[in-house]
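Take a look at this single chain, the form predicted on its own, given in structure tokens.
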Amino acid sequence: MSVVTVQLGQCGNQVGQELFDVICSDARDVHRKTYSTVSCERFFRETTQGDLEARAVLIDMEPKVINHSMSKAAKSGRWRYGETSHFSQKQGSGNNWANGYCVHGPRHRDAVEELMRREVEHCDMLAGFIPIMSVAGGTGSGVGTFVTQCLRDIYPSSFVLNHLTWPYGTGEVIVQNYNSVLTLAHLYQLSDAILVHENDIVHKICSQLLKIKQISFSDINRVIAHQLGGVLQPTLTPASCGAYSRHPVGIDWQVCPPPASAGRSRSLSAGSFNTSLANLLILRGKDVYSAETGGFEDSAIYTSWLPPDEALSLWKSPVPFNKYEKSATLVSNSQALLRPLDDMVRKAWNMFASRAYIHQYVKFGISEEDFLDSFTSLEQVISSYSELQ
């Protein structure tokens, strides 16, 4: 089954290009034919000349980043983007979510939907979509949210997994908290699953683990791409009966609500470890079948109303990922994002209360009521996760 990746805005196109490069490098090992075949079928299609073309649609309101991504892929000599799989304009969204969502998205809807339709028609079986975007800017967040809404309308039964890059807490864009609130509130209603990478956390990985002295966005994007590849590359799952799972994004994150009798006592300020609703642990390479995973089965990690055997999924592959002898990737539906989310909503609300920059959104069609609805939605998310016990 195949996945169509939708790269949105500057961040989405840069991360997407790095991701395909990592996946192609990992898949092009002639000594592991089955693994490579499943991986290439998932993310690439083969042209009549035998070249690999990414199953991707590239969207930005400015052409520079798309042109660079396409050129960089072609120069690798290992894979490329389709010559007609991209859409760009000459004017960006000005870091304004409303401009992307209310103006650029609807204005170019037909052209973008046609690109996605053509890409889907190249798939023998469609597993779903992976929109890759930032939450801070205008095109990635605003147009990205609009495109996700289009995907949900046109392909209602397909899985949509949004990958979001969370901005630095110190700020890259003065209105990034507005853009983030609007993006997250909408995607919470539209997406089947949301994977988040925080720039601050990835920056620490580059500095403290990789010992990079002068950290660039290329370094950040490369780490994100490696971690995403660790999630999306083929694995053996309990349901795959010894064959590599051909459904890469079909993680069942649907969590049963707590019974009415379940108490709630843990608060955001409790200072304890993150309580999880669900964890996906992916092991790759040497010794995956003898690895000790008991710590992830500890009931103390999970809510009291969800048995660990239902909350933990364990995927394995004896094939090393990207030349690492062994690797582990954890995808967690937990309280981990509570503090940055709460901080972002608080900062956005303080700006909203002082009416800072509101007119820049109103003029493109986002009302104060839209802001209030988004704040309410995210406050409910924060409350629900804060009170997990």
Second form
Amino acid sequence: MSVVTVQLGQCGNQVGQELFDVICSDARDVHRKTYSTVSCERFFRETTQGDLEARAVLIDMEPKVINHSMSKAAKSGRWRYGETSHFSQKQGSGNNWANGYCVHGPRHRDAVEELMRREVEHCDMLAGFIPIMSVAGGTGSGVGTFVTQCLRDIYPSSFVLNHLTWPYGTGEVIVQNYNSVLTLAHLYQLSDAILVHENDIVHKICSQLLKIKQISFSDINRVIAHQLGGVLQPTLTPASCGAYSRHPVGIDWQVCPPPASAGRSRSLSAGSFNTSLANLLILRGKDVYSAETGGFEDSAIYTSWLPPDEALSLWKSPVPFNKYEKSATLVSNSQALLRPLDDMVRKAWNMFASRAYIHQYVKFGISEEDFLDSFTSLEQVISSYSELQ
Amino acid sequence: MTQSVVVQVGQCGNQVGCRFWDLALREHAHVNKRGLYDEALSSFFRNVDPRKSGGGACYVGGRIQHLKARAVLIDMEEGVVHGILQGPLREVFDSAQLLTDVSGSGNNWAVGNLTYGSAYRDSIVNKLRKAAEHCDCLQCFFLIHSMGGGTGSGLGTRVLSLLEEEFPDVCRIVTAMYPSAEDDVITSPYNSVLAMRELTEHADCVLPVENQSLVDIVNKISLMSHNAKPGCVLKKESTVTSGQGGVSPTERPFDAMNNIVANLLLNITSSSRFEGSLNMDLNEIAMNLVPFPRLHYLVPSLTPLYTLADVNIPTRRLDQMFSDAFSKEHQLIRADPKHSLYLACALMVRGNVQVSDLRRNIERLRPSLPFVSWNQEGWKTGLCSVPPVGHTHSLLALANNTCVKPTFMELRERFTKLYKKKAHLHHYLHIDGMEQSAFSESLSSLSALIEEYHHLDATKARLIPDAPRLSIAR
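Give me the form predicted together with its partner chain now, not the form predicted on its own.
Below is the entire complex, every chain and molecule, led by the chain shown above.
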């Protein structure tokens, strides 16, 4: 089953290119033919000349980054992007979510949908879409949200898994919190699952674990690509009966708490353990069958109304991933993102209280009401997650 | 890729503009080794092949034939523009891009804005349209003029409002040269305040530049280069004041100062012209740095001012460059941002600098910089991989800071001193279309602006608690 990746904005196009690079070199470097075939089928298509072309649509409102990503891919010699799989304009979205969502999105809807359709037609069986974007800027966040909505409308039976990069807390874009709030509030209604990488955390990985001295965005993007690849590459799941699972993401994230919660509101700072709703543990490489994973089934980790054996999914692949003899990836639906999310909402709310920058959004079609709706949605999410026990 | 059009008005505007084009050519020649007309060049230049029919416009990707600046040059005297046309830059301008008259504006804003503004309105609009038509995707107008005189200040601001009328969706960034208190034009406070009202109402961003700051920087570099101590020898073409390597052979008196402003414009557009790991487009500048429509005055600060020639001395540490950007010696207006309030700040870095260097320095400098309560992490950052000529890296900081308030208050004081005595007022009032209300309204506009900054300043001392959050019904 195939996945169509949609790379949106500068971040999306930079991360996407690194992701395909990781997947391609992982798939090709391996002596397990089945793994290689499944992986290639999932993310690439083979041209008549035997070259690998990524199943990807590249979207940006200005051309520099797409040009760079496409030529970087071609230079690798191992894979490339389709010649006509990209859409760009001349002028960016100016870090303005409203410009992306209200103006660029609708204006270019037909062209983008056409690109999607062509890519989908190349798939024997479409599993779903992975839009890759940042939340801080204007195109990734605004156009990305609009495109996600289109995908939802046109392909209702395919999954949509959004990969989001959250910016550094200390600021890359001044209005990043506004853009993030607007994006997340909308995606919550549209997306099947949202996978998040925070630049601050990835930066720490680069400096503390990888000991990189002068960290560049390439380094950051490569770590993200590695982790994302670790999630998306083929695995054997309990349900797939000895074959590689056909779905890269098969968890049902849609959980609802039981009604009538009796006075259990917990404050964020109550030093609470990071409670999980669900965890996906993926093991790759040597000794996957003998690894001890009991700790992940401890009921203390999970919310009281979900039994651990339903909440934990365990996938394995005996094939080493990206040259790591053994690797493990944990995808967690838990309170881990609560603090960063709350910080983001708090800062955005403070700015909104003074009405700073609002005129820039109103200019393109987002009203104060729209802002309030988004804030309300996110406060509800924060509240639901805070109350997990 | 987008294009920008430079509109230079008046003597000062044209002298600065001239330096800009010279240095722009130098910068592109440095980077563009294959003589191809690329996207970066096309942002400021057209490529024209006179042998081709229909105007001879050449597309991106071909060889460079004749580069023509995307510019409109306006002056009500002929001296400066004719000087440009006789100099080495003459090939870069078409006669159709010029608008001149002979008598000048007599340092009178009303003559520039009203008399010439009306007389030449259609001609100006035509030339602007022509320049815009040559652009595939016009993103920004850069307007350059002084505030203290008559043409730059009066006609320049008339052009600004024409730009808003005719091209409402195109960003308007104004580089405005403010006179020092010791300016020899007596009526410069009148001209400046009358112009300020226009800037406040019609510009998207204003980069105020004070003559005195430019003089100070020139003197500082002069001192450095006359310092014969070993290890202090400057690489001549690397100074922010140098025009060496450019088209013009000799440097004229104000060239050094004007080169600084030209470099400011080169740096502000670098990320939209060249590649980088974190691009910053021109429309992102207004978006991030202007929280309220009228508060769009951005303090520019440029570093480094020079690089040292001695290769045995290790390259000036990167971190020092960041510190310098926040020192008063590198600012282009005399103000004290560290003791006022930052509303927002943009750091545009060029050269071999990575995101970790950026983060490290922001973390280091942040504690000493007072930011407004609702924008505690108000940084907009850009990384462009191509450094300026003669440097391995550079930094342009643009700060929206309440420190402009004292500058504006001083201006208001100088204005009021004259206005109270009705000094020289008759020169203005006898111009057709000029009413006394223009003076009082401009004064009110300036006062209102000062009041807005003052309001924000007042929050500095107070500890502002977080705004109470929305409470969600369970």
